[in-house]
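Okay, so here's just one chain, in structure tokens, the form predicted alone.
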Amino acid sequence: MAHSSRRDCPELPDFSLLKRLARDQLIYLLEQLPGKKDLFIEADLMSPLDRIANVSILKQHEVDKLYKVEYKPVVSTSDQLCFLIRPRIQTVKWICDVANADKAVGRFRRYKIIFTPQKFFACEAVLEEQGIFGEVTTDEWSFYLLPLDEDVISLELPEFFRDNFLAGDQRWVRTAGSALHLLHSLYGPFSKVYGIGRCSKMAYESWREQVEQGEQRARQAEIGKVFLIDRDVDFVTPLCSQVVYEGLVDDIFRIKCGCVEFGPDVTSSDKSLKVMLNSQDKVFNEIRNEHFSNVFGFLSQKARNLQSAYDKRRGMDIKQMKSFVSEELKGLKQEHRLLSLHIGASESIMKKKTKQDFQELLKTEHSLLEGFEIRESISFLEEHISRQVSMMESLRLLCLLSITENGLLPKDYRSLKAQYLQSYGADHLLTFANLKQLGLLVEQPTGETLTVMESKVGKLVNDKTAGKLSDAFSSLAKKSNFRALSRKLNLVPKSDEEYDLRVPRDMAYIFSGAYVPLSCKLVEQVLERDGWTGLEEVTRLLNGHEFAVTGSGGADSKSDAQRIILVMFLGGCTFSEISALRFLGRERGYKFIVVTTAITNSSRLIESLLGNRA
């Protein structure tokens, strides 16, 4: 069942050095505050803290207590206080809060904030005016990347994309040039960096920067390539439903830091169970990757394999069964506890996935992505805002119209925004200005507005800088050209032809065949024509800002790491990219490392731009 892999496929890096680095670090900086701690954590550092340092380590070097950042005033009765947070304006004021309520009773203590995976000034500035700044004491944990599975990392940072394109603030830039920074120091030279978009342009520099005041040390190169893309160069396929099982998994029970809390409908008991999906769990490894439609025979087979192995104790000497227990039978009891959860898994997406509505959901993003039955989408889609059936898939379709259309037409803009305020409240306005901000949801302009407004600047001035206007013009526009790319670069695989889905051809079989996602394209031809040559159309149409660099030194040509390329995504990547890539790898004899800001998927992008977010 699982896809077959070429025999010359390389051997991956070790990534397990990163965590180790991360928690010696953090060892280093608790053992600065010495003695009895209390330690509090951000919420949303607890998962990856828990992957990096669990509780057991953090006990063994003085952390008494560990506690929730709430917001509210502390309990702890130790002396000593450590916080442990991202460098946000909001945490610090409560740190200070918390050292004033202190100061107010005449109570001493001593307090540390260590700030990962960097502080920025705004945070010191906020201890200074609050009267604090001496008598906190502050440090950097410099935890940057966070191994999830053996081919995945991530920054863990799922604000990046909030923050750097929608809110215009670049502060994380720096932090995802350190991240590629350290990976260079530990796995590099590069031969080749590619990447497109300004984020990652802003990204590379920033990385540069670091090297060169680095000092530089000859190792043996274990990653070759490497690709950058900024998450604006592809939004259609974050905004297509998931249907390969890992993303299916991680839509409904939500995949948080490689793990996934399943419930007792998928347990078959009273209690839930916490469990890490990676490549060490055998069947997950196995179907990860797969159409959905293809699981359930899996599954069904490898319980008939799993019974057939159970079955050889029949007839067997007592030398034999001693065997059997001592090789073979704790095997088999993972193998079985591992079977039945992905089961009970499948089975509770069934429910939820194979209904009605959403084959007809289906059926419409694929009508969308071909541009056929525009009308008709539009029909189901205010059917689906009036029946009030998901504010998330409503707002994802009518971006994914907009984008596939290149904006919506202005009586159907007007005539849809004013439908799902109705339906969803009208708190929404904010979110539609900032869909609208991206280029997520927009409206076709009127006539040739741009265009006549053009040439009227153009009359005014000389023609460099006309040109330079022109293109600021063509920015604000914020164009998808989404049809003119999917016919250059073959995105939608012609319908009359049958795709069998159990043998997949190409990397559009994670979207049944309907769609191979843009980002994966993109980098499947750059590597084909080692660069951005003969992309120039492909380029014009994604706004540029691409770029191509040869590295200094970096692996032999004929080399394993040649063959392994990392690709790192600013602003979040879907599960079903990283199948795709994976399909690519094993396809071109290569080894995909994924590196991402943090894991997204269409709720999590669409959440990040509610207006009405708290």
Given for the second form:
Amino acid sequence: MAHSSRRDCPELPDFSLLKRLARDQLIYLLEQLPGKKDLFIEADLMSPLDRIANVSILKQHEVDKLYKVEYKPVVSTSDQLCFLIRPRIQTVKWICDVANADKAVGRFRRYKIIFTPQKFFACEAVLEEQGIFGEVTTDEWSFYLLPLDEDVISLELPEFFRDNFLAGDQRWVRTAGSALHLLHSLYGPFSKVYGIGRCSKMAYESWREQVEQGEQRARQAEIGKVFLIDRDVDFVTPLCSQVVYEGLVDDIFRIKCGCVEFGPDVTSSDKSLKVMLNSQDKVFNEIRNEHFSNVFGFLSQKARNLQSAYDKRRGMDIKQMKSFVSEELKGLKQEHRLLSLHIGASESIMKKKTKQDFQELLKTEHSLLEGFEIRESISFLEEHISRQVSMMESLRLLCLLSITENGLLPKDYRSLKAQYLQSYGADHLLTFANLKQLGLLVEQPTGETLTVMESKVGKLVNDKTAGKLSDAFSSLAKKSNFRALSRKLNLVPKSDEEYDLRVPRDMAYIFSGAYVPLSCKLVEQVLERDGWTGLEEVTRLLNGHEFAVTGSGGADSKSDAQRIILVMFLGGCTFSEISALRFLGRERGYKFIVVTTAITNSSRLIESLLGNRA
Amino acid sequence: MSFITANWNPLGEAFYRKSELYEMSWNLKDGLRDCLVSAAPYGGPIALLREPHRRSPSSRPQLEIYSASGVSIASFPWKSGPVVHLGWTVNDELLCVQEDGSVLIYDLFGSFKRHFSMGQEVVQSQVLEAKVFHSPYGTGVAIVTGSSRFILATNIDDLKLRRLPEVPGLQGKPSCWVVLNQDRQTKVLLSNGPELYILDNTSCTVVCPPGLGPQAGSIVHMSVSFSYKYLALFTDCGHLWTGPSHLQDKMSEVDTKKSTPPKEMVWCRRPKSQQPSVVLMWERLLMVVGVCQDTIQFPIEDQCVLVGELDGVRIISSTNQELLQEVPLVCQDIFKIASMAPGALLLEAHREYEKSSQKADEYLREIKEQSMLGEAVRQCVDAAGHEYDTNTQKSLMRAASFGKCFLTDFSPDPFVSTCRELRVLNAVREISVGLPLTHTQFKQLTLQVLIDRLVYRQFYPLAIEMCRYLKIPDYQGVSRVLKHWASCKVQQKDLSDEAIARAVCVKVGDSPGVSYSHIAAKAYECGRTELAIKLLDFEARSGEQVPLLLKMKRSQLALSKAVESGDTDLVYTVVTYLKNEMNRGDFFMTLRNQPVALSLYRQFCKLQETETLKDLYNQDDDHQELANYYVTASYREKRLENRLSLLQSAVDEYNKAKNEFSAKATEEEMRLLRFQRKLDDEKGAGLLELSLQATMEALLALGLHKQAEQLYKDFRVPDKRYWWLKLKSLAEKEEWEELEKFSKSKKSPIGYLAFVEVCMKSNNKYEAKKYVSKVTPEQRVKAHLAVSDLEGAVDAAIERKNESEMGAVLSRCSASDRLLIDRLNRARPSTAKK
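One more: the block was the form predicted alone; return the form predicted together with its partner chain.
Below is the whole assembly, all chains and molecules, this chain first.
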């Protein structure tokens, strides 16, 4: 890493164990269906599966052909069909159709469904309803956690966000609890668990319950503390444009399961190339957390170093040359290849992002965060829509505006929405309904409406419940309180000072020094205070649901493991947040492990809330 | 102590001993005469059926169950049909095989569990003889019927009846038969007159034991060893043949000089036996016949029953119970008269030490000289395990402990575990418990099973003491015992619900691994619903309560518990249950009070039953969601009329929800759809499904300016957006004249820089330049730069005297633009001065 880290940084636990466990279980499950079989894999499980078991391993266990689940009639000739799917009703229904179609033509096959990470009763209910419950065997592949990198683990459940926060469907909470349980049993016991958010609290409780049910073994802890946070605690951070290298790459090229596909414009050939982005890639590892403005400088320095390493061979004798070729050359070549890729990517990013539009966009975002020149920002937004720049970007800015301003003025709310509907279709009415429900895009309450409601209800019930009710109302209104939070936690550094992005002062560097991500700031503060004491006002503004619990395994507070902190984002986290936490870790001598239900960014977040039939 | 060898009898090179286990606590009036008796191995219970064949209806035979020590456990009159055979399963359940082929199963306490039949044909032909046998598959039953057929059930818990092939020439029952377990197959070996047959699933084969000449006579009694490995055959001339049960070999043949067949014949051996033997019992004689041809004879006075064990034979009479076994080698070594084995010397040394005699040292020295002290300790510990008398155990263990003191690196584990196990064994051997297990049997049975057996016999306090003493983890130990205790407690009919609930709660508390819901389920099974509900209240994990609550039809309570548990699967289970159980209205009302359940059900409906979703919203008067529902539904409609009518419903609902904005937006959408349809019909424009903006764009692209204009006015599209749209569209189509006309139609709401930039995007510098002059002064520098007119930009910048603009221009100048750079530089100080 470009920054020097503190020397006493603890070692990270080895998470490849998780992969091995998942692989062994999968093999066991495949062997439960002996003989040749065709395997149907849910599309979004393809990449995660590839990280666990490649095709040759599958073939070794008598998987004949591999298919992607495409909701079409199957063409397989095999007598045994195995389906590896997420527990989704839609997919199960499709399998029922397949089985019923076979039945209709009198074809006999064996069907096995492997649900991952767990099965839901609703899925089995569908099997029953469609009358094939008896003909299908079901199993669970408890593949909860996919290590994307040495310090990032993903549940690969993007639907967690929409299901949990929008639909109020808590089915994944237990999954999160189980994932935590798995980590606890392999790397625990945790000495302290902090958290904020309703879902976090439920996941925590689900985990506790599983701990109590299972047997407990005393072991050396490898992870000391845990911090759970709901995505809806902080919507501002994921809505901002990312300017740290890894985040930018994700925003532009979309990193999927730790892997990115660079198109011809990056590879400067006519082929696209899939590249794994993790700490194994030495070049990437050094620039991933850098502000984009530093990346070019760094890459060119790297290129010079590489050149001089190549140049070493001049003036070598035969023997030296021999050892150079056998030992160094391969490494250099590899580095060379990676370097040219990242330079290509950076150029492509430059083309897209250094244009004036982007600069203005950033400026608008920054003034929204600071709360200055709001009218100008609104006009910018209007123009943004008028010029039809981008459907997603406009929506993102609208949300950012609403959250930072605690809702839009009724006049703006209506006119901007009308503009948007005219531009991108009236079906976005549903998108707006979704955004409103989540509190991402709301009208500023006119004040009277709420109080009128409250007093009306208040007359009906006694005082105590009325108090509770008004609490309920205020949470109903889903105020974001961003401005107050920003002041309390000092999220927006004073803009009059020059911010040197090459030598970051604080986590704000990930947003060009304009904003410290709220989520990461909370982590910092809670770790510093060892709890929520002194943050009462903050938690009130965040609608509560905070907790801090001392666990059983607080044996040795001095041990290295106590400085290994697992931060679990329920509903997804961004690469920028990961970079910020890495920075915080270097500063304070911690090592952070990020566990997330999925990697997200502004477009993924908004896309998951679209209500139109795009 | 010195008489420890008093009851030893030599047999070949080994010794056999017969030691008393119990004086039986029962008081049998007529002894064991005329009784059907069955005693289970591993010190299991004894079942007794008096005079089973007396069939006068006035006097029913009495079925009695005793512990191995003769303590009565149950006794009841036998009301069912005549019993042919009694036997015990591996789980200590009593099997009563009746003449008509039905088998009745009772538990240890004499309560009826269930019954099964050995087949319809047996009802007619009757059971002549039956045997209960144990195999790795469980407990089996074999019968021979009146029509001379054998029927087998290998595992009574997974009943599969097998009718074995016919035996040629067999009339009635054979003279003797046994069940064999070979190569994972169950077979029957039987003797009929001079012939010996093996019956398996498919065939009946004549066999001949090797070395048994025809002069030996025909076989009248046979016995197979505990492990099914060895066979003993007794002929009518009094010859006893022994050999492995596969009949390929012979071990020995002994002439017992008895002409009558024995009443009972049982193998007596132990693991690693040196001198296995067969025990034969006649009316007044017990004969131990060694494979070495040696015999021991014991007179017996009373009617006895022999029970074959893993390591010996138990002899039960009406007054006492004895264990006949080969003396284990290690005990022989220690106690044999004048033995010089290290263990014997150590025992002696310790004895002298207790007497404070210096001879102790001499003995010790002798052992140490041979460096056998470790071996000596080991011998003492092992021997202690095999001894039944507690005093002998103690002196051996003390000797071992004494010897251990002189050893430095001797692992204490075997010593400690033997001490513990002996305490446990002594406790269960107590007459009140009555489990006369030897150490070898205990090892084979395992501790888990022993605890189970204690629990089954309801010795809960002892079982708990044992678990605590042996430090068994709560899950497998104390908690398990408590669970069983509680399940038993709730069945006590004489106690009130209140009292039981309290008693259970006090004892069980919150021991880990004890599930109150499990106990409650038991209570419900016994018909005590109220008690079950009381018990469920103690259950900490709400999820566990749900299934039982559903079973008890407390569905509302079940739903709220399920929601509390946070397990959505559980919630869903209850929801599905309720859906089938209640009428729709009640169901919806119930859901309404449980938002979690409701949202879960909604999710399901969205994918499975969209119509239900509508009903749900309707029920709740949720007009907003209902409207959204109609909007969603409209996308799925292909026909425009249907779509419009759905949208109209949406408008109505939005209005009811007082959401004027959405109502208006939807109305506009309808208007747009109608417009698009009209144009599609007239011009084939393909506009349907496009947004307003996209429609206008398409119209402009098609050159339908008038229609685009109409939309712009009708829908009150903001000027700015329309201008941008038109500007881009004209530039794209390169209609420059049209564009110029448009620019002059009125003052541009988006300024003229946009014109410059859009023209440049189409690479038309010429057109772009036309608009530069119209640009506002603030944007003029930018405009000049956009058309790469540096000179103009410099002029504009200097005119505006704006530092940052000059900088911007400067950064665009290349070295060749010397002149311009100079001009700018000259102008800069002048602005700076201001």
